[in-house]
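Presented as structure tokens, the chain that follows is alone, the form predicted alone.
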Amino acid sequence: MTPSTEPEFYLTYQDSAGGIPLLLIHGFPLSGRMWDLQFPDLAEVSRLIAPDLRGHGSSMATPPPYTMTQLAVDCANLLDDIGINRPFAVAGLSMGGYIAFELFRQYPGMVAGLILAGTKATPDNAEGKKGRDAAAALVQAQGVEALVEQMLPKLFAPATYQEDPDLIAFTREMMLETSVEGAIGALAAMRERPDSTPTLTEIEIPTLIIHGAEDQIIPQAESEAMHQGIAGSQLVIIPAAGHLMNLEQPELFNEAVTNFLLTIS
């Protein structure tokens, strides 16, 4: 693992006991707590780190930019920093799956198995930095609230925003504990994500891909572009369910992520 540079930096964390280590990376702007939904299920064959990510949930936020090596890094250094010290798997979503790939690139031999829900190995066209660019331009002028509420209608399924009032509420309250360095600099790490692409066929570790069926931000497409490309890999699509597929429907992800991690414990 690589030192800390930032001796005072800290990440936030959620923890459970036991099992192969299974390190929960969540997407923009969300925080470990997205994870909750797993941990009753997935904390009885795994060891559950779900952290917040730098400037997200409690974690501390530093200036942005930030980069995808950055933030893998520090979660990196969290299980060095708790003691793991052999391979883990990694489920990241979304943006999480983009640092679950930089994981695999920065820590060869380290990373035991990846589950990639709702995210994508290609990189940011110009219309999708456009659209990040616009994205930090809103944050900094009227805060994060403006974002939350203009990206938490396509995070789920349109009968999941319709229809589980507690729902959006425990997930816009969640959005909203992301500071704005930390929305500014995630965007920043996202826009200049590199390509994953060429990875793809590097991959030859066990390897699950979930998507929700009604996923209005990541295409179907480019999971089953990644399950092509990755040998041997599987492939979920959770019916009824948006981007946010783990919150949406815990009881089919938590088996799919349950049966997956029996093959590599």
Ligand code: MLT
Contents of the next structure:
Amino acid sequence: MTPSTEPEFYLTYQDSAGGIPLLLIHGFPLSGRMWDLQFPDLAEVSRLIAPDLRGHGSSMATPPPYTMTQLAVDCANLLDDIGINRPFAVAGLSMGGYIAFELFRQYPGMVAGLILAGTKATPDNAEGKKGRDAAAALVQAQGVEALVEQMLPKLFAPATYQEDPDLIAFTREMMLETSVEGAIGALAAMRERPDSTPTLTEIEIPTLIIHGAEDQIIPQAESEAMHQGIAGSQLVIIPAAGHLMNLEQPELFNEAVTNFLLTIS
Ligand code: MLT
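To test you: the structure above is the form predicted alone. What is the structure of the form predicted in complex with this ligand?
Let us now look at the entire complex, which starts with that chain.
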């Protein structure tokens, strides 16, 4: 895989060891800890690697802007560094899904299965790009805290947000670990990400698409469109869950992913 051009650079990561490798790529502005409720179950069927992306969690930040290619290469280099030279499965949630598409394009033959959770193939439209600029300006002026408070209620189904204060506190704390550089860098990467719609018909590997029925960030129609576009893909809608369906309904999420992994390992 591509050697890192930044010898000082490193990512922190969790690694469960054992089974088919499954790279778990978190959303924005989160960290590898968003997969904590997946580790106990999924580690029984796969070797889980859950990095903190550049500028997120405990990983190093570099000055913005970032690109989707750079974030994908970071993940591939991490796998290389820890000796994973065989095809692997990728699960990406939201921004993690954008990176999963990029890995699929950049490393032909290496991605053995795709799990696309709460994500979309379409790029940012003009309004979406304006939203990225406003979010970056907010972080620059007021810090990551301001963005976290704005985003947090939208990440969950309304009932989860009302009734699960521990989960909300855990998520807030995780989001606050994102650095200013990391948040602004990732916002730029999302703003400029390519349209992955043309990629859909090129995906001939097993693909599982998962969507929270009450997602307030990405409409379910985006998952339905990916399901239509990717031949042979499966679509699972998780009830009573929003954008972070893996944290809100971990049992249903883990069951869907386990069944999927068993078909490809
Ligand atoms: C995410 O959850 O990763 C982001 O909210 C996705 C996005 O803003 O496009």
